[in-house]
Amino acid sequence: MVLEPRTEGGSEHRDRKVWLESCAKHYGSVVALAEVELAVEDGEFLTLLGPSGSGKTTLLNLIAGMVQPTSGRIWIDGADITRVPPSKRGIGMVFQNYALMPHMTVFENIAFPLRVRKMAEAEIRRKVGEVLDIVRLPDVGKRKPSELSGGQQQRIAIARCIVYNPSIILMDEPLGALDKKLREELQLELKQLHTQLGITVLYVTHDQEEALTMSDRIVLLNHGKIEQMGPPDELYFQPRTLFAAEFLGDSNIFDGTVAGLGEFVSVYSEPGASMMARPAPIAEIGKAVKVLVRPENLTLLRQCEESGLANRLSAEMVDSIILGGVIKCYVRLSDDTTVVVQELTKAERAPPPPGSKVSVAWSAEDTLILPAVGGMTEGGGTAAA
């Protein structure tokens, strides 16, 4: 099947890799879907970003094929292909499970896609060296998929993937089964071959970690809606929401009201102390507000120390966590508020012990302003996995 362009209802959006036009869909009177726009750029790696039922497989399915729109279009190189069947799409999927055949030979398992394609033997046998030696498993195409490991066998899937190549890559959270180490090292992998190939890659996960390692761009959903999108710096650095803050990377929230606007916005806090926060065009006077302050961010101050930073408040030790490089202070204000300080592991340096009076200290560069109820979303719409 050929995919003709279709030309009316001129977009910006027409010349785009993927673009689901006003998608929405029903299941009687759940409304998994609603009016969701997304485009997607040719040779992007765009991760679908989300707790359960937020909506990133909703979405990524309907991009596959496997589930239908009620309303909307989906466009794939300027091509409607809302009611092109999947095997048509020319996309690629990877699932979390491997999806392999047992029965088969690493080998067999990679050729399968080429030979539904009725590729000449030689061919086959050219291109499924060429994939093993991509993802470093050149010597392993007689083996079992039983005979792999979980890793090994992940890289025979993405192989098997890509082998046909296909002009976009579905991963729907391809690394959830492996364990963290393992999972860390894939993540670049990944990347690495994402850049290498220049594959457009839709990727789901809920691992905000995961997200922000391996993106161009990220796609926040929550409660069926596009909280928002943007690169992960975006995100992390300028959400625009509470819960894009507290779903990516720790943070410390307060509430606060304004009290003042200038170069620097004064913040009235529980704590009972002024805060000053970065200017926020929803900063008015009197308005109440949540004030975000990431862990790595504060500073750990004892007795007597003094740092220059514009924000201090008095708190008392409660416990320290080493992980590695970083180590995770817990301190308790005086409305009994519990603060993270996340600070690099120093020898020369360990932590006061509970019950120590201590003092937190941060800039005002570093703390943000965001909605006390709702806030904004960026792409409107609504979807649920």
Partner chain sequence: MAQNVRESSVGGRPGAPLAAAVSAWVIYLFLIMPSLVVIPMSFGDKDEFMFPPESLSFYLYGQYFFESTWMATTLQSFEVAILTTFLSLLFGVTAAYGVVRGNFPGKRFVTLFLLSPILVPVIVVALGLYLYFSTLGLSGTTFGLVLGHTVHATPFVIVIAMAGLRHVDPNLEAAARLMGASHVLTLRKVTLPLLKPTLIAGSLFAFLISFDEVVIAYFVSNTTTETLPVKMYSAIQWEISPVLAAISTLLIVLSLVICVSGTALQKDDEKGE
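Okay, that is the form predicted on its own; can I get the form predicted in complex with the partner chain now?
There are no partners or other molecules in what follows, just the one chain.
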């Protein structure tokens, strides 16, 4: 089959590695992916993040060619590959269960894509040796995959991808089956490989910490739609929706009504106090909003302590948990909502005992207002995995 690359999509798509042009996937009446526009830039580490059923795996499978889009087109390196079979897309993929061939040795596994490409035997030996060095497993070529640990198997799977220089490597929760310590180790290693080799990676995970650690950009998906897209710090510090705020990091959220606009927005909130928040385009006087403040931005004050921070609520101490370097304090406000405060652990500053009267305070800069709808707990539309 001869493939005519279609290049009519406009020059702005050409320098993009992958370009999903209004792609949607429906299964009968179920919308797995609503119409989505997504570009992956050359050399980028892009992460698709979202809860299960948010459409991230569907999106990955569309690019891999495992499923066909209901509508829209997919471009790789400036060519329309919407109808091109997976074997001709020049893509690499790392699976959660490694998907190494159990009947082949490690060497034969890595050589497989090269043999498919009819490469000369000497060249194959050299290349396989090279990538085994890159993943720091130079001596396992003769073993079967089942004789390796999970972490080693995944490194072999990664080697099998980078050996044939695919234009993009898709990774479907590749570290999901590993324990926490190994996962963190491999996260760093993957990130290093990405920088060192300049490969383009599209990474799927439901683990927000993993996404924040590794990505150049995060695409947050929910109910088959892109909720927000941007660098990790932008998603963390400037979530645009309640869902984004709740999914990435911990958050304290209050109901409120916008009461005044100015250098800071003032919001009248349920616990009977007025709060100052960072200005936002959605702020209109009288509008119901959600107020977000991260636990690490809150300061816990003894009853009469002064702080000079713009926002302050009185509360009652409920409990505290030491998590090593940080301590989490749970306090109850006058309207019974629980607020989490996260502070650095300090020996000379033990948390107040449960039941004691305290205050929580924070600055206006650390306070965000968000639209009142679209949180994690709300249904909104149908979605499938």
